[in-house]
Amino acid sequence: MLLLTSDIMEFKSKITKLIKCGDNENNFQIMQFEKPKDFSFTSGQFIMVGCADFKLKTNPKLLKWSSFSVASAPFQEYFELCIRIHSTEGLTNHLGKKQAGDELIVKGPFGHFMLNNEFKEIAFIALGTGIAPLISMIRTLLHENDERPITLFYGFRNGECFLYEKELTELTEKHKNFRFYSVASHPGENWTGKKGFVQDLIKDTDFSSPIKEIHFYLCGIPKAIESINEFLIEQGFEKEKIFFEKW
């Protein structure tokens, strides 16, 4: 992630809500924060986050830092991050063990992972908590009743790691010009929906307008975003209108 360091608060902040999700090998939590009501953001950028009894092992008196795509949107009275909790020692490790009231620090934002405004039809590839940024675009495209195409294809390995379900069938509910599709790669024996990639869903999608004037906007693990971008422009999508966070 591309750090840029204009208007950047550090500032401390309580945990106000946690939601865990996952299954027995991928174990994930939506956590909610207070945002001071000074601080502003734009969809798709992130921040960094630490803890005050979190501490660098090579140096115990500098905090350890992980950066978070805001899955909240601005409009948004608090933060959201969408956090994947690793089983080895690390922060986010640490920071699964957290509970609401909790404080956490934060500074940022930072990032260049923004939208375009100038689509006429646009598409989101998500892959397991790289759904965080995208959604917050989504919200804020919806919550400003952007009346374009907008659609969101989300990968994740079974139905355990659908992130957000409830929330983006609630969408396509409200919102006419919203649609998403769901694949799992790994299935289990209760998953009902598509097997397999998001490469497939997009290859069995119709999209409103011509494919040269589609954006993308992908997230999520390096080697598979790559992938896909391979992909999309193997199937004729413009190369300069497919943008993306690795991470």
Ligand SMILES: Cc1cc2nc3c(=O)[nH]c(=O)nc-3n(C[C@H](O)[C@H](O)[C@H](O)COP(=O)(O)OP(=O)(O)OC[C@H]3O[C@@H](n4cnc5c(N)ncnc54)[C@H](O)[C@@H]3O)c2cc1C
Second form
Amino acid sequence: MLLLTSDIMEFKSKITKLIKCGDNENNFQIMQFEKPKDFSFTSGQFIMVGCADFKLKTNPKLLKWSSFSVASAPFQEYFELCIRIHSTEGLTNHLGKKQAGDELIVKGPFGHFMLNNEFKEIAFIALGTGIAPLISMIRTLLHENDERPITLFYGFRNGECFLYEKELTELTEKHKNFRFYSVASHPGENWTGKKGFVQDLIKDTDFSSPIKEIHFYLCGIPKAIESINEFLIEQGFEKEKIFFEKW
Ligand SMILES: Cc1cc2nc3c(=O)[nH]c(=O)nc-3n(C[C@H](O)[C@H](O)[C@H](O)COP(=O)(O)OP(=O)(O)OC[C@H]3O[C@@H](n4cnc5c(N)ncnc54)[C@H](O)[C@@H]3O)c2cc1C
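Now show me the form predicted in complex with the named molecule, since the one above was the form predicted on its own.
Everything in the complex follows now, all chains and molecules, and the chain you saw is the first one.
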């Protein structure tokens, strides 16, 4: 992965808000924390997070750092991350035990997954916590009252793992040019929406522009992103207009 080496800052930041969500097996944490006034980043970029009380297993003198895409938009006064809390004893499990007021160590910004503004129509494809950099981009575009058509396709396991449902619904009510379609791969009994994969949603969607002109931004686990990329190319979308981040 390419890293930007200029303008990288490292600082301490207090957690201001924590929202836990998910089901018995899949735990997520939406976490907000302080952003220094002079910190600048672009939607789509990521930061690295460490905790003073969590060191490398192989070298207890060094911090364990992990990368997380910033889910908040640059205009917002805080950082927001959307993290999958793993059950094994790594950094995310440790972050899952933090409280508001606890301190993180943050450095960034990094990465080149950013919007190319030269699009007529844009589609985002998010899988699970892959929503993080994409909701940052959506928040930015809609905050700027961008009027170009914006579609989000969002795939997750079940309704409990549908992150940002309320905000996304509110955004569709406020912005006529924004719509989203969601799909659950393993829905429970309470799920009344679509079952399957994002490819099923895309097949059924009409776009405003000729398909060769639509820009796609994808984020999620590598295998799924690779197969969605191949699917989009097979469907006739333009390879050069498909951008992705996979982790
Ligand atoms: C650019 C980028 C952006 C990303 N954005 C996001 C995002 O927005 N949201 C998200 O959820 N994920 C994101 N990720 C993925 C995220 O960085 C990893 O999923 C996360 O670091 C994994 O953390 P972990 O808790 O599984 O384990 P790690 O801390 O990475 O450790 C891996 C495993 O090693 C063992 N281990 C490590 N350290 C210790 C220790 N000190 N003691 C005991 N055992 C240890 C544990 O078994 C652990 O499961 C992103 C990744 C990249 C590269």
